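Here you get one chain, nothing else, as structure tokens; it is the form predicted alone.
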Amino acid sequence: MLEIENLKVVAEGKEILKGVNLKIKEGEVHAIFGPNGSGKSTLLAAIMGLPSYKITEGRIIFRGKDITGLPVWERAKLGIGLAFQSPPEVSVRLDKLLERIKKGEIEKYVDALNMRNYLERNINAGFSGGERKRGEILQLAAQKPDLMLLDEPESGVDMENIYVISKVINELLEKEKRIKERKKAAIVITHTGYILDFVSASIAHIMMDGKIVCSGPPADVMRNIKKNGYEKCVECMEVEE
């Protein structure tokens, strides 16, 4: 579904990404720890093609076609759905944006999410942080993407929001089905790891200093940060160097 090569990022006047190598077939997840500065949400920023994100090298290959150059609404129309870890107020009525965006039956969403009372807000207007994050992945169910990038879901949001928002991510993501027969595939940044206790992931990657620098079944990686912290993972980017 999706092909990084040697993907390079520059946002600011400084280099974020530095040559990111990434594969996701249809029906995985991945999942990307990493200290803050790292590079995730800016992998996630040049994936959607957000206009402060400037690509100098590599390619994106979404489905066999590049869209290295694609503007984000070309790359949203193709099947790309991003949920922010930090959502901004938006002075669009929420009911409004779905009505421009839905591709199927969005109303069993809007209860699941527990949005019914504020489909006639602006945006994120007044929103708690679990507010914000069920606005998030409404707008995602809205879409339907066939990759989703979840920025953080789980970030100042309670135990409770967790499970709701999860519950409906699982959905999208065809987690009933079969592996085999599952199409949807996501990209997930999480610092705690809280969300894979929900959502689960078929591997998951550590971002350092704009490279990802290691590879593993989820519950080892976490295991190797809680007990390592980073520090591991720099000690074996100084021996390869």
Given for the second form:
Amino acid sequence: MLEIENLKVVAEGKEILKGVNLKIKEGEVHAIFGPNGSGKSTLLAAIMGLPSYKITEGRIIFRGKDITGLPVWERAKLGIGLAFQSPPEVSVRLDKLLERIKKGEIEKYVDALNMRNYLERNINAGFSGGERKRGEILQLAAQKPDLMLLDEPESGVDMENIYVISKVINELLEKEKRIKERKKAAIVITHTGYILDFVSASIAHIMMDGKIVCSGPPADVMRNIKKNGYEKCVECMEVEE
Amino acid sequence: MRGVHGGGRMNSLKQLGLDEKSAGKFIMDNEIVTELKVENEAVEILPSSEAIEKYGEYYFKAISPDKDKYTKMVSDGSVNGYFIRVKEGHTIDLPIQTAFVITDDGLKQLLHNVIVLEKNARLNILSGCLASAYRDMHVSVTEFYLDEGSYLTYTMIHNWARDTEVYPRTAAMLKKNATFISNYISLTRAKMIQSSPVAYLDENAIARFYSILYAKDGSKFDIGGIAKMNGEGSRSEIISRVISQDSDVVSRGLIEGNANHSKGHMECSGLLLGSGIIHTIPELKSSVENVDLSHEAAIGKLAEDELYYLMARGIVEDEAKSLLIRGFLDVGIKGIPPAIREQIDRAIDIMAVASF
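For comparison with the form predicted alone, would you give the structure of this protein in the form predicted together with the partner chain?
In what comes next, the whole complex appears, and the chain from above leads the way.
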């Protein structure tokens, strides 16, 4: 579904991504770990096409199409959806935006995510951290993207709501189907790994200094990080070529 | 904007909400009254030319004919405009609709309007103005007399021509417990609009001025509101949302607290597009100790992070901009009936779609 080749990205004059390679197939969920500033969010922003991130080298192929030069809205229309880590307050009412972007019925997700009381408010205006995250997932539910980019979906969210969010994410990922029949995929950035207790990942990667330095089964990667920290962890994992 | 005659005119009047059910109608084309209809016995509507004989005591009582050259033009000219009165204790559910249409090039439309609400009367007026002429001018004197406990919402949705100059002079006298809600929506280019309605508030009276303005393409707007809180416990609010797109806008407001326990708040928000100017002048004045006055003012441009947030949802740039503009202008007017709110929303929707 997604192929990233030697991606180099500059933001605010500084090279953040220094040659990222990544392949994602339908039905897969990729978790990305890494210290602050290692380039995790930049990777998602570059896949989405947010304009403050300049791609200086490499290519992004989505469903066989080179999207490296495409504007952000075209990527969204092709089926890429981003749940922002820190979404801004936007002077548009949430229900108006949902109405505009929704594909099919979203009422059940409004209730599942406890967002009914927020529909007539401007997006994120006065929302708590957890409400913002639920709002992001609700918007993704409306977009129904093939590839979900989830930037720390659980940060600032209490345990109960992590479960609520995860349930919706699993539904959007068609987790109820057999692996081979799933057409959706996701990249999840997580610091804590809590979300992976509910949304099972196929593979985990560690990013360090703008590169994916190692990859492996999520449980092993997490155990290693907890035990040895990022630096040491990389040494004991198999490095992906 | 030419050709509002025939079908185009109907559509434009429709756009101003004038096709809906009403308790009465007053439409003036250029200098001729083309429709005058009253559908409620508690309402009286007369052309000012007649009313000035019967109700002369209301004319030029709240505003002096010598206030400026525009009030002078009205007092020197022949009397046009309407007189509307609601009898004591009556609540009129359907709005009264009024419209002034200018189609003659070079016309100076001079108007004198008077609205009288007797004790505990309640009324909603929806007023549309529509111009499609060149070098035209709309000069009006409008006086409101709201007796004790009365409640008026007065919503103006205006659609001027490129070349129109507009000089409304407005004053409202609010007796004890009266409420006046004034909504001014102007979303097209006009050569010049200069307006600063004044409300004089007695005890526990409430005045709220909302302005939603989109000055574009070299328009010059100087728009404000003045609330003089002269009675104890009176309250006022002046709230504006102003967009200046390659235009020059002065957005002013003055709230005076002249009696104890009066409370006033002012909010001017400006959005700059292109090479526009917005100058906000919020003024507070107090002559007694026990008042509560506040104002906030902010000017900004379309925020890029908001724009890209919407675009990341698959919305193209121009549409994302008009969504943000639509959102900015959504001031959340309180105290108006749903039907009038719908008219305001509709006018803003049409503008937002057309803006990019």
